[in-house]
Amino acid sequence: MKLKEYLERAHSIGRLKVIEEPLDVELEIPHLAYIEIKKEKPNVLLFKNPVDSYGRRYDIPVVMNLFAGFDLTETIFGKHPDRISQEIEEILHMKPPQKITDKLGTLKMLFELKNVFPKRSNKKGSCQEIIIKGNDIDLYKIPILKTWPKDAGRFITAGQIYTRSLDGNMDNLGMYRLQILDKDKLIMHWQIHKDGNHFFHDYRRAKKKMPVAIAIGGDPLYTWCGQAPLPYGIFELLLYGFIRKKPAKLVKCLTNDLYVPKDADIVIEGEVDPEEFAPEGPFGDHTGYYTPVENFPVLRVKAITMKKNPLYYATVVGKPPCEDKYMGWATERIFLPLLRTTTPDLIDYHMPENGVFHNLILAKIKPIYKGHAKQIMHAFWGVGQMSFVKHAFFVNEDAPSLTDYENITRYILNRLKPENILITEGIVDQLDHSSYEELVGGKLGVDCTGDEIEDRELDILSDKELEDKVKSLDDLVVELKQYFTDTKNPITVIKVRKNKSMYEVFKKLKNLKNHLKIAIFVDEEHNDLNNPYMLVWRITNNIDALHDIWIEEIIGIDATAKSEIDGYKRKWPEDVFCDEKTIEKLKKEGLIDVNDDFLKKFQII
């Protein structure tokens, strides 16, 4: 499916919004897309006239929010992701056919598998209709966006990054951000755990420059494949062929031996010098925080090729929900059978988008023996990108749907007991800011597969009554709100004006153990106690289970920003917020059609 073909489909069902007004690639376009994707039924956006603050008008339109909802994501895949999952399951459990009909079905399945392998051609593709080399190379002629006010510059956010191992035996497709450094230079942000980075270190040891190709646009499924968590060494475009039932068609780059999709809209060819690094960032990332400045490799551009009338596809990441909500949903459904190969008693799992995926997982299992849930916890923490998951809750097969958040939370709270809580240590995502040590942090696993716990005698007070008692213990407390007071483990969220370790306040709270069971501390600034969606985002982002969870008669959780008073030595990042002047300008132009309550709900400004 070509990108323009997809846009025609979105238009035919009234889900393509075309913006003719000239809008700036810095803040205006990404801010509008950021607000749109948070709507209940978002639209794909096509910006026909991108400009910049220097008066430049771009000939290349910008398209955003391709994965705009569950229905449009299903359109991209051509079927529901559960159906793809089922097809993978069938292959994994293929048995020798017994009947002629079984044999025919097996033959059909095996015949279709030949389509998984990409077809490579040395002829030019439509992505090479325009060729730019030498002094004509200028990345600033592409409408690359600056998303957030404090971003270090403009970033490619939806590039398909094609690389090959030093020995030539493995190809990889990844999705990493790239910051413009100069008109012919980019900074390659491939994190330490990514396959592209593994290849890079081999080149670095060999003191050789590493070829890289960045494809933008083309079939939207290419972009999804770039973030698919396949095992090391498996080329992500094999998954493209499996889903499409036809191979990805690739053409050779002009300046290196890499192959890219022939129908990509734009291709940037270059090489990474293993000895050339530059400070990259800050950048407002999918965690909803700015990631800090770090040194990453520099990519020197050797050629830019494109279609005659290309589109520039970009995505915006930040506080949830964003486009990755729908990309992650497809990933979650499709990869369930592969997870079951190491955890066969896993029934289902779900990663809520306001848990920023790697921060929270809910899993439904069929426990067979004591400790079974803990065994699966360790299996999760040892499998590919699942190893980055920080907080995992396991429930029995009789639990409500994992997406029925209110009832699944009630189910968990009625079965939560200290002896079934496992806190350990493992690797965390490089973007995780809560860990006291970069790349390594706490892991929380909770086994809620058992029966409801016995009644606990609690004297539930009103919020006001409990707040008065808590404030009498410590004057840092500003406000509190209780959730799920009808369960065995009510949650009390406490807003504080922090100037000391929260553990000191927690110790005092134990005097109120007859009134509360779980106390969660959040900062006064930027937190609304009546907004549970964003509280989940904040809490799961901000805790390192090894340091920030205390189980002493009651359970305490410190989700405040950390500093030296907590023994935290790193620099705590800032939240991402849209630029208020830009939002006001877009409002005046009638381009923003949401009210202030909407902006407040998702902490947009």
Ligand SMILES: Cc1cc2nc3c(=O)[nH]c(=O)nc-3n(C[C@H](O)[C@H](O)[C@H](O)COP(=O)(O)O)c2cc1C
Contents of the next structure:
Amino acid sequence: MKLKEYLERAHSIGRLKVIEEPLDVELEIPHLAYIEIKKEKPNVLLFKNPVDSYGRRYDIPVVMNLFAGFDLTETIFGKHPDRISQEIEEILHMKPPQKITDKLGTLKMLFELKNVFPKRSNKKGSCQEIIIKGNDIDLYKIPILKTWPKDAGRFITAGQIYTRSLDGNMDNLGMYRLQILDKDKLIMHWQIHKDGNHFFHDYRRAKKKMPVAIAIGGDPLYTWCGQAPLPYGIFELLLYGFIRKKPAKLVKCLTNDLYVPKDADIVIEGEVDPEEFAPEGPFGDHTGYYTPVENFPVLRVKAITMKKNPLYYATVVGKPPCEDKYMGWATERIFLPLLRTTTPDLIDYHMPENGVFHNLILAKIKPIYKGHAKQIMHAFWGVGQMSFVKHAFFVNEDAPSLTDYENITRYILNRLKPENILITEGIVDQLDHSSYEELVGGKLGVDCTGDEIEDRELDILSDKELEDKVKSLDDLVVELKQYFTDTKNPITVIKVRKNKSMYEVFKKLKNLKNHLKIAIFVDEEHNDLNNPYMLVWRITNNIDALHDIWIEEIIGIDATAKSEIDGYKRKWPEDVFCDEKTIEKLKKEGLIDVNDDFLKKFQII
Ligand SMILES: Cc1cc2nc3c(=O)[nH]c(=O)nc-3n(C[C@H](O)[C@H](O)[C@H](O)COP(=O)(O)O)c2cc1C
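Return one more block: the form predicted in complex with the ligand, after the form predicted alone shown previously.
And the full complex, kicking off with our chain again.
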């Protein structure tokens, strides 16, 4: 599907909002897109007149929020992601056909498989109608955004990064952000666990420069493929062909041997020098926090090519929900059959959007033997990007739907027993800030596939009564709120003005074991105890199970910001917030159509 064709479809159902006002690529455009995507039914946004901070107009419009909601994401795929999942399942479990009709069905399926392989052409594509080389290369002429006030600069946020292994045998498509360093230089943020980075290691060892092509725009499905966590060595555009039932059409780059989608809007060709690194970041990331400054390799731009009338597609990541919620939803559904190849008794799984993907996963399984849930936990923690999962809850096949949050939580809390909690260590996402050292951290797996807890004597108090008791134990307690008091394991969220290790407070809390079972500590700053959506986001982000969970007579969870007093030696990051002046200006111009409660609910300012 051509990008323009998709925009026409969005327009035809009233879901394309065109903004004619000149708006700054620094903060104004991204802030509007960030607010828009949080709405129940978000719109695709087309900014016709992006300008820089001096008011200079760009020639290229900016398009954002292509994955605007479940329905439009489905439009991009051409069908519901569950249907694609079913098709994958059928291929994986293909049986020798018995009847003539089966034979025809199998033949059709096999015939369609020929489409998975991209078609490469050495002719020019529409993405090469304009060619910019040498001194004319200037990344600042593209309306690349600065998405957050404390970002180090302007970043390409929705680029499709095409690379090839040193031996030429494998192609890869990944989605990694790039920071502008100069008019012809970018910093490539491929994290250590990612395939593009694996290829780079080989080039580095061989002391060779690595060719890279960044495609922007074209069929929106390419961008989704870029973030799809396919195993190392499998080219993501095979999945494109499988979904579209048409091969991806690629054309050769002008300055290297890589191939990019013919219909991409903009292509940046370049080379990563294994000897040249530069500090990247800070950047307001999809965790909802700023990621710290770290060295990443520099990419020198060799050519920029584009269509005659290109659009610049960008995304903004931050606190949930963002556009990656919808990309992640499709990924979750489509990857279920692939996950099942290593965990056949997995019935379903779900990553709630406020758990920012790997911070929280719910899995429904059909346990057959003792320790089955633990076996699947270890499988998750050992398989590709699933190994980033920090907190996993396993439920039995009789559990409510995994997206029925109220009832699934109740189900879990009625079965949660200390002996069924596994805490271990494994790799964590490079962006994770909760782990006490980089790249490795705690893992929590909870097996709730068993029976409900037998009757448990609990004397439930009102929030006020319990708050008075807890305050009398320690004066750093500010406020508390209880959730799920009708279950065997009520959750008490305690807001604190932290000045010491929370374990000291936890020890005292054990005296109240008749009144509470799970106590979660959160900081006074930026937390609203009446906003469970954002509490789940912060709590699952901020805990490292190895250090921050105590299971004694009660369960204690420390979801506060950590520092030296906790033995945490890294720098705790800041939350991302929109710039208040920019929001005020956009409000005055009538461009923000949500009220202050909305801004508060999602902790936007
Ligand atoms: C909006 C968005 C931005 C992303 N930015 C990065 C990034 O800067 N660096 C990175 O390593 N992964 C990033 N990712 C995740 C990767 O795209 C994802 O892990 C992908 O599977 C990597 O592909 P690979 O394993 O082929 O390298 C991002 C994902 C999304 C949805």
